[in-house]
Amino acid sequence: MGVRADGGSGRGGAPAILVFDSGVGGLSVLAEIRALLPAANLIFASDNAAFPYGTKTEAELLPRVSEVIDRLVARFTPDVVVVACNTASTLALPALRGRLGVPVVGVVPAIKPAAMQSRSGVIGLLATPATVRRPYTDNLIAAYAAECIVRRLGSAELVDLAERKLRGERIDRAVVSGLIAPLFEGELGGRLDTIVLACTHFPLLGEELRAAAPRALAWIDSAPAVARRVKAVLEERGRSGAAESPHPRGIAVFTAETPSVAALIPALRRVGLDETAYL
């Protein structure tokens, strides 16, 4: 099961939504776009040949990730496009909003909400490496953020720790606890009472950050607002998708063909992604 051999939805049909990421984290966006919009037809791609962004510099990432999503709308010419990644959201959406004639929604720090949720001021923002320190972060926190103290962390262990999840691994509560604990340090670390999950990854790993916090804490996680957004968006434009659907249709494309893919079968399966591709 799968998209139709040209690629495209049709347009009396469901509507076909293309969820882009450089690993598997843009599971969590999916999952929660399926859940909204159940009879859309989806591609969730993985440039798992260039994994992981979140170590990579920004003229090394913004042509690979204009370079794969060109070839991925040509190919299933998709209603819209999600990237599901902080990394390459905060780098790329404006040269992509600028060039595809499709909408384009991208995942971004949710710090305005985590302030507006914050009681003690102090939030902790998650992320990769390249998310941390990028210019758009900097300017969210600017704008929405500016009373509050934010703590950032940014960990691609956290990212590979994921990916193993997903593959069946077992992941070690004790590793991911020494991982995310330069945030509670201090006097500030005491105060912490947010964590912004600023990396598509993390959701995937909620249990074993939530047991490796010292104390209840607030999650704030942007997928639902993301897949409420695609909802906005395909309504703007006629293709909600609310339709019934017997056979919604899913698959997942890989940019290389490794080991690791087959081992995420039945991740993938469990999202309704029956079929696999390459690029």
Ligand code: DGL
Contents of the next structure:
Amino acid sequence: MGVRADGGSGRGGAPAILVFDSGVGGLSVLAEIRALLPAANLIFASDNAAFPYGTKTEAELLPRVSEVIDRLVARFTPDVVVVACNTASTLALPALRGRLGVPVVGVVPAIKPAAMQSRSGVIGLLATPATVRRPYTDNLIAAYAAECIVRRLGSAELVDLAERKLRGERIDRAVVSGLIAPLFEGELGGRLDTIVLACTHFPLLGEELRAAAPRALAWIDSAPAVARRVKAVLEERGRSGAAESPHPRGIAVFTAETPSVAALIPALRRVGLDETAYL
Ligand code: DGL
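Can you return the structure of this protein in the form predicted in complex with this ligand rather than the form predicted alone?
Below is the whole assembly, all chains and molecules, this chain first.
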């Protein structure tokens, strides 16, 4: 089936998809890609050495993301790169697309579907502290939600909770309630009916977030749309490989060897990532 020793694929075999994030958030996107492309070889890459991204400056982050993705592409020769991180995508997508000779699919805040879906016109944007401040995010809101009120909340704590959950720790729902409470404050908070999960870590806390919200809301996760885009990109290139690879490979690559990686192994196995490597 043309699978190479390094985890990538030869051009004739099943496609190889590189899914990149600072941490485990990318797994929420990877699971959707696996569901849509069961025959693909998946390389999940976490830049855990530089985690978290959401509290770093643009000057720190841009060269870091470019350098790590360059090394991953050189080593795994993927057919497509998925930047499964809003914090990295809203900063680095133009630079990556300009430089890499591989298609790049980004994950950016799903403002447009949220604005289309909201009845009250009051939307919550739940992201990292960096993503809520990005000019890219301002532009999305101006382009697609000019008629709406968008209440932004940046939380590095929720990112950390998602990491803990995937390492098997119990999450205190009262803590989650406290963290998202500012979204629901005041008269506007009472009208808010839609929340954009604009950090790939947050769908991993879907259950806790729903339980913590004061009422039923629409929660927008862009992962299914991203998976469809990945499939379309591969099809455009004749690389969807639907009938191939009865035993697709799944490899998780980390930039630092830490005890946290060992604690993540059960969560990695659950999404078919049976091998672990270091960059
Ligand atoms: N998962 C990343 C995102 O979608 C950010 C997590 C972090 O702060 O490193 O924004």
